[in-house]
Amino acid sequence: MVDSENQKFCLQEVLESFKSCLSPEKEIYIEHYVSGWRGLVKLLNSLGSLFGFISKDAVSKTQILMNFLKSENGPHYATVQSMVKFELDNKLVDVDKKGIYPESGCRTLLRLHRALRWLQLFLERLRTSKEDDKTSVMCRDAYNESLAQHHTWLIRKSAGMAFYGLPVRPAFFEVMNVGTPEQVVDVLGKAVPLLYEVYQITEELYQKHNLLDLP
(Lines of atoms letter the chains of each structure in order from A and count residues from 1; the text may use other names and numbers.)
(Lines give C-alpha, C1' and ligand atoms only; values in the text may rest on other atoms or scores of the structure.)
Protein backbone atom coordinates (compact mmCIF):
# COMPACT_ATOMS: atom_id res chain seq x y z
CA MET A 1 0.00 0.00 0.00
CA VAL A 2 1.26 3.49 -0.78
CA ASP A 3 2.29 5.68 2.13
CA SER A 4 1.82 9.19 0.84
CA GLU A 5 -1.40 10.68 2.17
CA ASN A 6 -2.29 12.51 -1.02
CA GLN A 7 -1.78 9.33 -3.01
CA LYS A 8 -4.31 7.36 -1.00
CA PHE A 9 -7.36 6.09 -2.84
CA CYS A 10 -10.69 7.49 -1.70
CA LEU A 11 -13.86 5.99 -3.11
CA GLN A 12 -15.86 9.11 -2.25
CA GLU A 13 -13.54 11.27 -4.38
CA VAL A 14 -14.00 8.96 -7.35
CA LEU A 15 -17.77 9.11 -6.85
CA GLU A 16 -17.71 12.93 -6.87
CA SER A 17 -15.54 13.05 -10.02
CA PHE A 18 -17.82 10.74 -11.97
CA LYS A 19 -20.87 12.64 -10.68
CA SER A 20 -19.38 15.80 -12.19
CA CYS A 21 -18.65 13.83 -15.35
CA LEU A 22 -22.21 13.87 -16.67
CA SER A 23 -23.95 16.97 -18.00
CA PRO A 24 -27.76 17.31 -17.66
CA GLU A 25 -27.92 16.12 -21.29
CA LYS A 26 -25.78 13.08 -20.37
CA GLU A 27 -22.70 14.29 -22.19
CA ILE A 28 -19.44 13.16 -20.59
CA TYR A 29 -16.98 15.89 -19.62
CA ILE A 30 -13.50 14.61 -20.40
CA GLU A 31 -11.83 16.72 -17.68
CA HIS A 32 -13.93 15.10 -14.94
CA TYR A 33 -13.61 11.66 -16.58
CA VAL A 34 -9.84 12.03 -16.35
CA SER A 35 -10.14 13.20 -12.75
CA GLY A 36 -12.19 10.12 -11.91
CA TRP A 37 -9.58 7.93 -13.57
CA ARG A 38 -6.78 9.54 -11.60
CA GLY A 39 -8.63 8.39 -8.50
CA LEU A 40 -8.96 4.88 -9.90
CA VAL A 41 -5.23 4.84 -10.65
CA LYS A 42 -4.65 5.41 -6.91
CA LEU A 43 -6.75 2.31 -6.29
CA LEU A 44 -4.65 0.29 -8.73
CA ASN A 45 -1.43 1.59 -7.17
CA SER A 46 -2.63 0.68 -3.69
CA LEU A 47 -3.09 -2.95 -4.77
CA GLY A 48 0.59 -3.54 -5.41
CA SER A 49 3.22 -3.27 -8.12
CA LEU A 50 1.81 -6.16 -10.16
CA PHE A 51 -1.05 -3.88 -11.19
CA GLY A 52 1.46 -1.44 -12.65
CA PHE A 53 0.91 -2.75 -16.17
CA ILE A 54 -2.66 -1.38 -16.09
CA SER A 55 -1.92 1.63 -13.88
CA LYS A 56 0.89 2.99 -16.09
CA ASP A 57 -1.22 2.60 -19.20
CA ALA A 58 -4.11 4.48 -17.56
CA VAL A 59 -1.77 7.32 -16.51
CA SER A 60 -0.42 7.55 -20.05
CA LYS A 61 -3.91 7.59 -21.57
CA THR A 62 -5.27 10.24 -19.21
CA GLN A 63 -2.26 12.46 -20.01
CA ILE A 64 -2.91 12.14 -23.75
CA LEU A 65 -6.52 13.22 -23.23
CA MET A 66 -5.44 16.19 -21.09
CA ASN A 67 -2.96 17.22 -23.78
CA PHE A 68 -5.80 17.28 -26.31
CA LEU A 69 -7.91 19.27 -23.88
CA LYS A 70 -5.15 21.88 -23.48
CA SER A 71 -4.36 22.08 -27.21
CA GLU A 72 -5.67 24.64 -29.68
CA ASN A 73 -8.45 22.17 -30.48
CA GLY A 74 -9.28 21.90 -26.80
CA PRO A 75 -12.92 23.04 -27.08
CA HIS A 76 -13.60 20.06 -29.35
CA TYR A 77 -12.38 17.77 -26.57
CA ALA A 78 -14.62 19.18 -23.84
CA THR A 79 -16.90 16.13 -23.96
CA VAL A 80 -16.58 12.61 -25.28
CA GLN A 81 -19.41 13.34 -27.70
CA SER A 82 -17.76 16.47 -29.14
CA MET A 83 -14.41 14.66 -29.39
CA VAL A 84 -15.92 11.79 -31.37
CA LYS A 85 -17.66 14.19 -33.75
CA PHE A 86 -14.54 16.34 -34.24
CA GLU A 87 -12.17 13.42 -34.87
CA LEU A 88 -14.55 11.63 -37.20
CA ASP A 89 -15.39 14.81 -39.15
CA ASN A 90 -11.67 15.53 -39.58
CA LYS A 91 -10.69 11.91 -40.30
CA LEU A 92 -8.42 11.73 -37.25
CA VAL A 93 -9.53 8.23 -36.24
CA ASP A 94 -8.10 4.98 -37.57
CA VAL A 95 -11.50 3.55 -38.56
CA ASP A 96 -9.91 1.66 -41.49
CA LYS A 97 -7.37 0.03 -39.13
CA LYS A 98 -4.33 1.11 -41.14
CA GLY A 99 -2.25 1.90 -38.06
CA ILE A 100 -2.48 5.67 -38.41
CA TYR A 101 -3.47 8.02 -35.59
CA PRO A 102 -2.43 5.56 -32.84
CA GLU A 103 -2.98 8.25 -30.23
CA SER A 104 -6.29 9.69 -31.39
CA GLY A 105 -8.58 10.79 -28.60
CA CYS A 106 -11.14 8.14 -29.58
CA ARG A 107 -8.64 5.29 -29.43
CA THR A 108 -7.10 6.58 -26.20
CA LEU A 109 -10.45 6.83 -24.45
CA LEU A 110 -11.45 3.37 -25.71
CA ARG A 111 -8.60 1.82 -23.70
CA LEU A 112 -9.77 3.59 -20.53
CA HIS A 113 -13.37 2.68 -21.35
CA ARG A 114 -12.53 -1.04 -21.42
CA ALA A 115 -10.64 -0.85 -18.14
CA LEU A 116 -13.51 1.10 -16.55
CA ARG A 117 -15.83 -1.82 -17.27
CA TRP A 118 -13.46 -4.18 -15.48
CA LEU A 119 -13.26 -1.99 -12.37
CA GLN A 120 -17.01 -1.39 -12.38
CA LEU A 121 -17.71 -5.13 -12.53
CA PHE A 122 -15.15 -5.80 -9.79
CA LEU A 123 -16.50 -3.08 -7.46
CA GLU A 124 -20.03 -4.39 -7.98
CA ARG A 125 -18.90 -7.89 -6.95
CA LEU A 126 -17.14 -6.35 -3.96
CA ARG A 127 -20.33 -4.49 -2.98
CA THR A 128 -22.45 -7.65 -2.96
CA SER A 129 -19.78 -9.96 -1.52
CA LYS A 130 -19.80 -11.76 1.82
CA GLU A 131 -17.04 -11.37 4.39
CA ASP A 132 -15.20 -14.56 3.46
CA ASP A 133 -15.48 -14.14 -0.33
CA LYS A 134 -12.13 -13.96 -2.11
CA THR A 135 -11.25 -10.66 -3.77
CA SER A 136 -8.89 -12.53 -6.10
CA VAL A 137 -11.80 -14.53 -7.53
CA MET A 138 -14.00 -11.43 -7.83
CA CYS A 139 -11.30 -9.48 -9.62
CA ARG A 140 -10.37 -12.37 -11.92
CA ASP A 141 -13.99 -13.01 -12.92
CA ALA A 142 -14.54 -9.31 -13.63
CA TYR A 143 -11.36 -9.23 -15.70
CA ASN A 144 -12.30 -12.32 -17.70
CA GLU A 145 -15.68 -10.77 -18.43
CA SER A 146 -14.17 -7.53 -19.74
CA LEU A 147 -10.52 -6.63 -20.28
CA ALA A 148 -9.16 -10.13 -20.87
CA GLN A 149 -10.60 -10.34 -24.37
CA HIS A 150 -8.51 -7.31 -25.40
CA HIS A 151 -5.21 -8.51 -23.89
CA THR A 152 -2.49 -10.81 -25.17
CA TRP A 153 -1.85 -14.15 -23.51
CA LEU A 154 1.20 -12.74 -21.73
CA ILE A 155 -0.75 -9.85 -20.20
CA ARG A 156 -3.57 -12.18 -19.17
CA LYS A 157 -1.00 -14.40 -17.46
CA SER A 158 0.49 -11.39 -15.60
CA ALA A 159 -2.99 -10.27 -14.57
CA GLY A 160 -3.77 -13.73 -13.22
CA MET A 161 -0.68 -13.56 -11.02
CA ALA A 162 -1.59 -10.08 -9.81
CA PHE A 163 -5.06 -11.19 -8.70
CA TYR A 164 -3.59 -13.78 -6.34
CA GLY A 165 -1.78 -11.02 -4.47
CA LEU A 166 -4.92 -9.00 -3.70
CA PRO A 167 -5.67 -8.19 -0.05
CA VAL A 168 -8.54 -9.96 1.70
CA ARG A 169 -11.97 -8.33 1.69
CA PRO A 170 -11.69 -6.49 5.08
CA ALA A 171 -8.33 -5.00 4.05
CA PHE A 172 -9.82 -4.02 0.70
CA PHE A 173 -12.64 -2.20 2.45
CA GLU A 174 -10.02 -0.24 4.41
CA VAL A 175 -8.36 0.79 1.14
CA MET A 176 -11.64 2.51 0.17
CA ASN A 177 -11.05 5.12 2.91
CA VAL A 178 -14.70 5.89 3.56
CA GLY A 179 -15.26 4.36 7.00
CA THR A 180 -16.96 1.18 8.20
CA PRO A 181 -17.75 -1.80 5.95
CA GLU A 182 -21.39 -0.65 5.95
CA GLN A 183 -20.33 2.80 4.75
CA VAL A 184 -18.15 1.25 2.05
CA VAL A 185 -21.09 -0.81 0.78
CA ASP A 186 -23.27 2.31 0.84
CA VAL A 187 -20.83 4.43 -1.19
CA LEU A 188 -20.21 1.54 -3.60
CA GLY A 189 -23.97 1.39 -4.04
CA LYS A 190 -23.83 4.97 -5.35
CA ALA A 191 -20.55 4.78 -7.24
CA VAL A 192 -21.00 1.53 -9.18
CA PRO A 193 -24.25 2.53 -10.98
CA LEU A 194 -22.63 5.84 -11.88
CA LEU A 195 -19.57 4.14 -13.34
CA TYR A 196 -21.89 1.88 -15.29
CA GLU A 197 -23.92 4.81 -16.62
CA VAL A 198 -20.76 6.57 -17.86
CA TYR A 199 -19.58 3.29 -19.36
CA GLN A 200 -22.91 2.61 -21.07
CA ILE A 201 -23.21 6.09 -22.60
CA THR A 202 -19.70 5.72 -24.04
CA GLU A 203 -20.38 2.17 -25.21
CA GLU A 204 -23.51 3.20 -27.12
CA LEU A 205 -21.78 6.21 -28.67
CA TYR A 206 -18.82 4.12 -29.83
CA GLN A 207 -21.10 1.38 -31.10
CA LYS A 208 -23.10 3.90 -33.13
CA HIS A 209 -19.92 5.10 -34.86
CA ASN A 210 -18.22 1.68 -35.15
CA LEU A 211 -15.37 2.66 -32.84
CA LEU A 212 -15.37 -0.30 -30.43
CA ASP A 213 -12.64 -2.20 -32.30
CA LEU A 214 -10.13 0.54 -32.98
CA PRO A 215 -6.66 -1.08 -33.22
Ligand code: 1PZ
The other form holds:
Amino acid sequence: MVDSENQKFCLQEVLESFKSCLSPEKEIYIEHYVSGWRGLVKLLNSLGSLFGFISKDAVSKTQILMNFLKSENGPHYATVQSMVKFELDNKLVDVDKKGIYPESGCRTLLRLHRALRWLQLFLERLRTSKEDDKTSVMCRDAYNESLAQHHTWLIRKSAGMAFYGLPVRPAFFEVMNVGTPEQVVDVLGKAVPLLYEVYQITEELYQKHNLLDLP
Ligand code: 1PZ
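After the form predicted alone, can we look at the form predicted together with this ligand?
Expanding to the full complex; the earlier chain stays at the top.
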Protein backbone atom coordinates (compact mmCIF):
# COMPACT_ATOMS: atom_id res chain seq x y z
CA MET A 1 0.00 0.00 0.00
CA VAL A 2 2.64 2.46 1.11
CA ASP A 3 4.95 1.30 -1.67
CA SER A 4 2.36 1.75 -4.39
CA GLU A 5 1.70 5.22 -3.01
CA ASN A 6 5.39 5.99 -3.30
CA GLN A 7 5.30 4.95 -6.93
CA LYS A 8 2.58 7.47 -7.66
CA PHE A 9 3.48 10.65 -9.45
CA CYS A 10 3.33 13.86 -7.48
CA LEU A 11 4.07 17.20 -9.09
CA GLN A 12 5.18 18.64 -5.76
CA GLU A 13 7.85 15.98 -5.42
CA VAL A 14 9.24 16.73 -8.89
CA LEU A 15 9.32 20.39 -7.99
CA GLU A 16 11.29 19.59 -4.82
CA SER A 17 13.86 17.60 -6.82
CA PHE A 18 14.45 20.38 -9.31
CA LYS A 19 14.62 22.84 -6.42
CA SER A 20 17.29 20.86 -4.64
CA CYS A 21 19.32 20.48 -7.80
CA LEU A 22 20.46 24.12 -7.60
CA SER A 23 23.43 24.79 -5.32
CA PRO A 24 23.88 28.23 -3.73
CA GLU A 25 26.48 28.94 -6.45
CA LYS A 26 23.91 27.92 -9.06
CA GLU A 27 25.60 24.67 -9.90
CA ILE A 28 23.29 21.82 -10.87
CA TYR A 29 23.48 18.59 -8.89
CA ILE A 30 23.10 15.69 -11.29
CA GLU A 31 21.66 13.41 -8.62
CA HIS A 32 18.66 15.67 -8.02
CA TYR A 33 18.30 16.51 -11.71
CA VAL A 34 18.02 12.81 -12.41
CA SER A 35 15.60 12.29 -9.57
CA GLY A 36 13.39 15.04 -11.03
CA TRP A 37 13.32 13.12 -14.30
CA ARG A 38 12.63 9.85 -12.51
CA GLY A 39 9.59 11.52 -10.96
CA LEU A 40 8.40 12.61 -14.39
CA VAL A 41 8.84 9.09 -15.69
CA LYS A 42 6.34 7.95 -13.05
CA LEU A 43 3.84 10.34 -14.61
CA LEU A 44 4.56 9.02 -18.07
CA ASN A 45 4.14 5.44 -16.88
CA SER A 46 0.79 6.25 -15.37
CA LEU A 47 -0.41 7.48 -18.78
CA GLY A 48 -0.26 4.02 -20.32
CA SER A 49 1.71 2.00 -22.83
CA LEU A 50 1.42 4.56 -25.64
CA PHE A 51 4.09 6.50 -23.79
CA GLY A 52 6.30 3.51 -23.12
CA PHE A 53 8.85 4.33 -25.81
CA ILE A 54 9.32 7.82 -24.39
CA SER A 55 9.63 6.59 -20.82
CA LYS A 56 12.11 3.91 -21.91
CA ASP A 57 14.41 6.50 -23.45
CA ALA A 58 14.14 8.82 -20.44
CA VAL A 59 14.94 5.92 -18.08
CA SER A 60 17.91 4.87 -20.16
CA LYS A 61 19.31 8.42 -20.18
CA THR A 62 18.90 8.81 -16.42
CA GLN A 63 20.51 5.41 -15.93
CA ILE A 64 23.58 6.40 -17.95
CA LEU A 65 24.04 9.46 -15.74
CA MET A 66 23.48 7.47 -12.53
CA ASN A 67 26.06 4.94 -13.66
CA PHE A 68 28.63 7.71 -14.08
CA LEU A 69 27.71 9.05 -10.67
CA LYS A 70 28.24 5.63 -9.10
CA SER A 71 31.48 4.92 -10.99
CA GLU A 72 34.98 5.57 -9.69
CA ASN A 73 34.80 8.96 -11.43
CA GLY A 74 31.59 9.67 -9.51
CA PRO A 75 32.82 12.81 -7.74
CA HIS A 76 33.44 14.46 -11.14
CA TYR A 77 29.78 13.88 -11.95
CA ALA A 78 28.42 15.63 -8.88
CA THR A 79 27.31 18.68 -10.85
CA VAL A 80 26.68 19.45 -14.50
CA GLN A 81 29.52 21.98 -14.32
CA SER A 82 32.04 19.49 -12.95
CA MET A 83 30.92 16.84 -15.45
CA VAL A 84 31.44 19.18 -18.41
CA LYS A 85 34.90 20.14 -17.14
CA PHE A 86 35.93 16.55 -16.44
CA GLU A 87 34.71 15.11 -19.74
CA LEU A 88 36.16 17.93 -21.83
CA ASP A 89 39.51 18.00 -19.99
CA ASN A 90 39.83 14.25 -20.50
CA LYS A 91 38.50 14.22 -24.06
CA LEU A 92 35.61 11.92 -23.17
CA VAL A 93 33.11 13.57 -25.51
CA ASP A 94 32.47 12.97 -29.22
CA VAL A 95 32.27 16.56 -30.34
CA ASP A 96 31.60 16.49 -34.10
CA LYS A 97 30.44 13.02 -34.93
CA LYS A 98 29.69 9.82 -33.10
CA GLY A 99 32.87 7.96 -32.23
CA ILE A 100 34.11 6.11 -29.21
CA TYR A 101 31.98 7.96 -26.65
CA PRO A 102 28.43 7.65 -27.96
CA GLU A 103 27.07 7.79 -24.41
CA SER A 104 29.08 10.59 -22.79
CA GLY A 105 27.53 12.36 -19.83
CA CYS A 106 27.52 15.63 -21.78
CA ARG A 107 25.55 14.34 -24.78
CA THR A 108 23.21 12.32 -22.58
CA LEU A 109 22.37 15.28 -20.38
CA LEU A 110 21.91 17.45 -23.48
CA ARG A 111 18.99 15.19 -24.52
CA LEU A 112 17.29 15.67 -21.16
CA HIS A 113 18.11 19.36 -21.24
CA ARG A 114 16.29 19.76 -24.56
CA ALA A 115 13.35 17.82 -23.14
CA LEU A 116 13.33 20.18 -20.15
CA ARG A 117 12.59 23.04 -22.53
CA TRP A 118 9.62 21.11 -23.90
CA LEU A 119 8.43 20.42 -20.35
CA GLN A 120 8.66 24.04 -19.35
CA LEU A 121 6.71 25.17 -22.44
CA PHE A 122 4.09 22.47 -21.94
CA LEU A 123 3.56 23.19 -18.24
CA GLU A 124 3.29 26.91 -18.91
CA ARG A 125 0.56 26.23 -21.48
CA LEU A 126 -1.16 23.92 -19.03
CA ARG A 127 -0.97 26.53 -16.27
CA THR A 128 -2.62 29.24 -18.36
CA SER A 129 -5.11 26.93 -20.11
CA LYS A 130 -8.87 26.91 -19.73
CA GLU A 131 -10.90 23.92 -18.71
CA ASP A 132 -11.83 22.88 -22.25
CA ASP A 133 -8.40 23.36 -23.79
CA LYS A 134 -6.86 20.23 -25.25
CA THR A 135 -3.78 18.80 -23.54
CA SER A 136 -2.80 17.11 -26.81
CA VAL A 137 -2.65 20.49 -28.57
CA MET A 138 -0.68 22.11 -25.74
CA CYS A 139 1.73 19.21 -25.77
CA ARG A 140 2.11 19.22 -29.55
CA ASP A 141 2.66 22.98 -29.77
CA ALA A 142 5.29 22.85 -27.02
CA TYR A 143 6.94 19.91 -28.76
CA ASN A 144 7.00 21.55 -32.18
CA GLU A 145 8.51 24.63 -30.65
CA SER A 146 11.34 22.75 -28.95
CA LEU A 147 12.26 19.06 -29.07
CA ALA A 148 10.80 18.26 -32.48
CA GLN A 149 13.62 19.99 -34.32
CA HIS A 150 16.07 17.52 -32.77
CA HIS A 151 14.07 14.42 -33.63
CA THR A 152 13.86 12.24 -36.73
CA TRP A 153 10.70 12.02 -38.78
CA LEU A 154 9.83 8.66 -37.30
CA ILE A 155 10.08 9.86 -33.71
CA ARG A 156 8.10 13.00 -34.51
CA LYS A 157 5.33 10.85 -35.97
CA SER A 158 5.30 8.45 -33.01
CA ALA A 159 5.33 11.31 -30.52
CA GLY A 160 2.54 13.04 -32.43
CA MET A 161 0.41 9.90 -32.21
CA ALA A 162 1.08 9.43 -28.51
CA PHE A 163 -0.05 13.00 -27.80
CA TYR A 164 -3.58 12.06 -28.91
CA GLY A 165 -3.64 9.55 -26.06
CA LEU A 166 -3.16 12.20 -23.39
CA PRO A 167 -5.95 12.50 -20.83
CA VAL A 168 -8.19 15.57 -21.02
CA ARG A 169 -7.21 18.54 -18.88
CA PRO A 170 -9.26 17.73 -15.73
CA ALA A 171 -8.00 14.12 -15.75
CA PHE A 172 -4.46 15.32 -16.33
CA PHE A 173 -4.76 17.64 -13.34
CA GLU A 174 -5.88 14.65 -11.27
CA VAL A 175 -2.77 12.76 -12.31
CA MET A 176 -0.64 15.66 -11.07
CA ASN A 177 -1.73 14.62 -7.61
CA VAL A 178 -1.53 17.96 -5.78
CA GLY A 179 -5.18 18.67 -5.05
CA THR A 180 -7.72 21.02 -6.58
CA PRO A 181 -7.21 22.57 -10.05
CA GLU A 182 -6.37 25.84 -8.30
CA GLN A 183 -3.65 24.11 -6.32
CA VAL A 184 -2.29 22.51 -9.51
CA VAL A 185 -2.14 25.93 -11.18
CA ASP A 186 -0.42 27.30 -8.09
CA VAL A 187 2.27 24.59 -8.05
CA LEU A 188 2.74 24.99 -11.81
CA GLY A 189 3.30 28.69 -11.21
CA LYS A 190 6.24 27.76 -8.97
CA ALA A 191 7.51 24.90 -11.15
CA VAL A 192 7.75 26.73 -14.47
CA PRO A 193 10.16 29.53 -13.41
CA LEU A 194 12.28 27.00 -11.55
CA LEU A 195 12.55 24.71 -14.59
CA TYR A 196 13.38 27.78 -16.62
CA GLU A 197 16.23 28.70 -14.29
CA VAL A 198 17.72 25.21 -14.40
CA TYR A 199 17.31 25.18 -18.19
CA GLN A 200 18.94 28.58 -18.60
CA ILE A 201 21.99 27.75 -16.47
CA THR A 202 22.60 24.57 -18.45
CA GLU A 203 21.98 26.32 -21.76
CA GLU A 204 24.56 29.01 -21.00
CA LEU A 205 27.12 26.48 -19.81
CA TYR A 206 26.66 24.33 -22.93
CA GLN A 207 26.76 27.37 -25.16
CA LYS A 208 29.98 28.59 -23.57
CA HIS A 209 31.63 25.26 -24.29
CA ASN A 210 30.08 24.83 -27.70
CA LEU A 211 28.21 21.68 -26.68
CA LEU A 212 24.70 22.44 -27.91
CA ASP A 213 24.96 20.24 -31.01
CA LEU A 214 26.67 17.17 -29.60
CA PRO A 215 25.91 14.13 -31.79
C1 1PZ B 1 2.94 14.14 -20.89
C2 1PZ B 1 3.22 13.84 -22.28
C3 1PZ B 1 4.52 13.30 -22.57
C4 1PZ B 1 5.01 13.71 -23.86
C5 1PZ B 1 6.48 13.69 -23.97
C6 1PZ B 1 6.96 14.64 -25.02
C7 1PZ B 1 8.32 14.38 -25.46
C8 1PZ B 1 8.36 13.48 -26.63
C9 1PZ B 1 9.69 12.86 -26.72
C10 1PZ B 1 9.75 11.71 -27.64
C11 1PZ B 1 10.96 10.90 -27.31
C12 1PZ B 1 11.01 9.66 -28.09
C13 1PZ B 1 11.95 8.62 -27.66
C14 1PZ B 1 13.37 8.69 -28.05
C15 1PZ B 1 13.99 9.73 -28.42
C16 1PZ B 1 15.48 9.82 -28.63
O17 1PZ B 1 15.81 9.54 -29.95
C18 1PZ B 1 15.88 11.22 -28.25
C19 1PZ B 1 17.31 11.55 -28.62
O20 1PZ B 1 18.19 10.70 -27.99
P21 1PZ B 1 19.30 9.93 -28.87
O22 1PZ B 1 18.56 9.09 -29.88
O23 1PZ B 1 20.13 11.00 -29.52
O24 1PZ B 1 20.07 9.11 -27.84
N25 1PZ B 1 15.69 11.39 -26.83
C26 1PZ B 1 15.20 12.51 -26.30
O27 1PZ B 1 14.95 13.49 -26.98
C28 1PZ B 1 14.96 12.53 -24.80
C29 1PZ B 1 13.50 12.46 -24.54
C30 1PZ B 1 13.16 12.43 -23.11
C31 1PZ B 1 11.69 12.60 -22.96
C32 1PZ B 1 11.28 12.69 -21.55
C33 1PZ B 1 9.86 13.05 -21.46
C34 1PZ B 1 9.41 13.09 -20.05
C35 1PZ B 1 8.01 13.48 -20.00
C36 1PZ B 1 7.57 13.96 -18.71
C37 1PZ B 1 6.09 13.96 -18.62
C38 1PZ B 1 5.51 15.09 -17.96
